[in-house]
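Only one chain is included here, represented as structure tokens and corresponding to the form predicted on its own.
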Amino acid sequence: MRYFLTSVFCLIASLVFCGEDFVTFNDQTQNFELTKEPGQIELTWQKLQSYVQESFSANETIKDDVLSINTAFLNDLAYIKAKKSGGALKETEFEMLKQWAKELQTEKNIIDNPQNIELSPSTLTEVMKRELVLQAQRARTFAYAPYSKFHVGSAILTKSGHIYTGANYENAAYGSTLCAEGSAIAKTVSFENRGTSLQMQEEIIAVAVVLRGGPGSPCGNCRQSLFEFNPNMLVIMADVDGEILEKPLSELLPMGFGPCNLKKAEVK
């Protein structure tokens, strides 16, 4: 069953977020297929739910983890179905939902850049943005949110094309909770091992944030944390169904305070 699940989803894994295609479950081939004219709508939703849920029992060994992940997945599923009034399953929604299953995830550490574009907030293609959103959703499935049940994922993109992801994690002492964006920033600095260079050369060019009920923007603390490294980065805010809103960070934090303000205050 595990091999079957993986092969089924790999059929369309390379076609992430392409246009307005729909996903339909073909009862004869027992596979999910891309189509312009969706059919078997209710069956497709049911099969997606059963396949993802079966993967939990195959991968998760701790019962409480299975229950927690299953609840979060079902909440996303119900939210998307309600939002579209039970309509056909879009490819974007399919790719976002299947990230809840570890073995079905599409993990990327480097953005696809076949034309070797010089990456900046203004040169990112729609495909790149969607890839970054997908990685934020993948990270979101690992969020530790036992108190709020509010899962958030974030993915940071640097000029070099590297992707660093993070999820929110909560604490019984609520003030010790860390947001997904802060988690992704910490990972970026730790892996690159060059925090000063990241800041001075504005190496972080984009961040994607995914949550349910969005597109939702980073909180005030996270906007300030991101502002430290590049006021001009692109902030891609996405709902769990792939709906996207984009804004430059400077618009989300007008008249922000950063390293340049401290520099101006220096007496020489």
Ligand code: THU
The other form holds:
Amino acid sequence: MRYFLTSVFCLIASLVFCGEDFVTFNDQTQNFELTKEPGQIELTWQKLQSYVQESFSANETIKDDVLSINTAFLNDLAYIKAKKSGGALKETEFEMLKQWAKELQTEKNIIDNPQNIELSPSTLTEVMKRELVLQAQRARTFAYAPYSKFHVGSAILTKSGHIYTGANYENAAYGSTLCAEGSAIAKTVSFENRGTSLQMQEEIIAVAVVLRGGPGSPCGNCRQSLFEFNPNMLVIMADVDGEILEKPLSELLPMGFGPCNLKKAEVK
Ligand code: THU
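I've shown you the form predicted on its own. Could you give me the structure of the form predicted in complex with ligand THU?
Complete assembly follows, chain above in first position.
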């Protein structure tokens, strides 16, 4: 009986605490730790705020930049806290928020692929998807969005395992703004394309997009720009806390217009 109760307890405990770890600030060691149970919740959030703010403010040279990065970071922080209604900080949220400080970023240009998986939209692992989202969030902190104050980050993954990130950049002539996805496509083309290789070989297999208020999906124009290169790529849409929604591009742009439509119209 005792054995039975113990196993039931373990099962319930693993269901309650399954999945992601909490991040807790340890007062004794003065460090952040991963824990199975949340520690002092309010203290942890406060320490995270100063941990990020102190690291970026020390390295920004322009006062206005400190102010705008600070506002953007605090808005993400407040948004996540409100979304969780008082819950404890999770590891994913910690990693996403940390990216606001350049010094705390983990830049990655090639995806970790320890098992040498042949990369395609359907073979990506959860870890790879998370990594792509993190890189999109990292890029998001470089957005030039003085008019909308709406920061968007994007990260494209190619078959070769390369990651190309982009951020939106705006213009005083508003219409000349470029979306984060467009800026990531520009980088991908200029690094990997030869002739029409990027499109012909469906080299782009996934794109992650991060914006606050999501999981937010790419605008119509970006869907079209992405569709050119691979209608079957995986679109990983993420909120700033790391919440993910994923769909194949062909579902976001049904019956889209692509290179094959021009081919079909050719008169032989
Ligand atoms: N934006 C993107 O970067 N990607 C999208 O898919 C939607 C919109 C940017 C453009 C502009 O700088 C800001 O978000 C507000 O529209």
